[in-house]
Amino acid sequence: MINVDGQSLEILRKRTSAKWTTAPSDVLPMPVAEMDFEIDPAIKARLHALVDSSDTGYAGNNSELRMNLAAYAKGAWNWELDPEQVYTCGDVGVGMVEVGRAVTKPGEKVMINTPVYLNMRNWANRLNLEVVDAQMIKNGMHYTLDFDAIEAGYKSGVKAHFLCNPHNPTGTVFTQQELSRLADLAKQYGVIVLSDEIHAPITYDKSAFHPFLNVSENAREVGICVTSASKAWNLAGLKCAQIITQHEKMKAIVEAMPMAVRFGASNFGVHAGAVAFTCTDWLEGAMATLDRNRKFLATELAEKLPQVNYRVPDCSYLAWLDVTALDLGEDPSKTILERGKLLVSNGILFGPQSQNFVRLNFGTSAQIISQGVDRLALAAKK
């Protein structure tokens, strides 16, 4: 296992990514889903080799990426996927939109489950689809799928379901039984499930995550997976994602999509992703740090802001915080930014029921987490 931890603020503030350049220098940014870790040395070496040889053209053969993803899926989840049914695209958002375009027509219905990754609604809007929101059931701070609402939505004529598996921002990892039940309903009502599994490798109990296409034959018949190494190995800016099918009907849909979709990944992204899926030692080190961080955040909040409700998430490095008791006004994220100089994601963007929530990224150092909670506490002072 490689030791992986958050870099210092001095180093981080030299980064040019959106996370570190959007806000003024006196603001601590903790919204965007990218980690403050140094990437794996093997990925660095591959990228340096490409630059050193001026190999900066269009992406070519992606067989290494497809084979390494298949090997990783087998080792991580006992998922036997066919490398010949793995297709590249620019990023998960591109994949979800373009697959959505292939299986729906403007004006038709697509389902989401809020609170959910904010771009799922944006993707639906880009496709001119009517959103049917089968909201998650909230029990304390734990969220689960509402199958009555899902079936009602499917009955109403939903054509596609944008599924976030595992779930962002709530940190829920769906069970095999839940996903199998969802697949059965989708087959019954003729719905195609587009499963966004970008956070899958960042599940703390590896046995808890189930790829949608691996839960049943029905799931393979109605499902298409879109995923990437970008979140788990911190490669978002390199632009490469994968669309995966395991059934001839779904394969035909993807292969009929415009060639530009499948050739939209960058050469750097294809190479980095291929290497990433072999970097399990680095991921193990990152997960050990994230595991400490998710628990450390709970301790910090309990000591400094016990009014904030937080459930330690089962996946990813995103904390879903209920700040209702802090009475921060109509837009808590704006108040937190103004008073505490802390930038977090606005809960209302993830769903209409989440006005008093914020999302905070703990994929960083313990020192920055502590500073973040201090700034949140400062914002809570009247």
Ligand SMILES: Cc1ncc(COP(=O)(O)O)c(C=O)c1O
Given for the second form:
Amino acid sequence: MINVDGQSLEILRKRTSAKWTTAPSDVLPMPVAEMDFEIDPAIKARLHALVDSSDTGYAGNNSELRMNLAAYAKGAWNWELDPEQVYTCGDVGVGMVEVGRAVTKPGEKVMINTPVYLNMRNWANRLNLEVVDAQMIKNGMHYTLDFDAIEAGYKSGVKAHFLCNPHNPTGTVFTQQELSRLADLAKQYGVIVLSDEIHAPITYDKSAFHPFLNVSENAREVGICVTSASKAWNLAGLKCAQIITQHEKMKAIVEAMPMAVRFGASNFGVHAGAVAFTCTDWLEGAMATLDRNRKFLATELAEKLPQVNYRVPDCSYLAWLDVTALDLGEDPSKTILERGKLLVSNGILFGPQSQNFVRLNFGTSAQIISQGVDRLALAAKK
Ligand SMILES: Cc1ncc(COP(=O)(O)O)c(C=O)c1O
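Compare with the form predicted alone: the form predicted together with the named molecule:
Let's see the whole complex now, leading with the same chain.
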């Protein structure tokens, strides 16, 4: 297995990406979802080749990307998707907004399930949609979909559902039964489900993840998937995501979208994504490290800050921490930054009930995780 691990702080501080340039240099940044790993050498080589041949024009034929994505989906999830129904766009956010625009009118209702990736609400706001929040059911630190709330929302006239599958920041991976039940409800009430599957390849138990469009015929009839290699292979800045349909009705919706949406993807992103979907050895190495990290964080917290509630997530590298017992005031993330010089994501942005939560990124080295917990402990000291 390839060893993929977090780089040293000295190297990371030279990065110019958002994670490493948002805060002053005495702050340890553990917010935005970028990983501190080196990317796969095959992706680097492809990008170098593009630059070396001045191949810096608009994105062209994306058939390699579509074929490689289909092969990856078959290998990872036994999903046989039709590559002819894979369309590119600039990033997942653009894909969700543009598909959302195609299936709703301003003033109509969209469902989200908080606490959830903060841009789900921003996307709805950009489309002038009314947000119907069917909040997740919280059982200890384990969150699941609330089907009563979902059905009530659907009944009230929801037109589209922004589904985070698997779920960020709670780390929940939905079961086949749950997704299939959701598809049935969506069909019954005429709702279109936009399934954001950007975190799917970073599910720890691969077989636990179910692509929405693979759960049933109803799901294919009501669902559109938006995904990207960008989160799992750390390529967010290269700007390329995929919109996937597997039903004539949904295909017609996406094909009627403006051409500009498809041209929003960069050629670098298209190539990097195409290569990434073949880089399964690298991903296995990264997952082994992330698996150690998610458990190491639990050990560190148990030792240094046992009052913090944390459930080891089933997907991704984002830890959802309940810091209520630390009594950090109105805005815990601000207090943590001021006192501990640690930058984490502010829980309230993910949902109205998460004021005493923060999200911490463990896609890094054990050393940085340990430093992060030390800084959190420092912030907790009065
Ligand atoms: C669930 C989810 N969707 C979308 C994104 C952003 O993706 P993109 O940069 O492709 O818009 C993120 C980033 O963390 C995310 O967690």
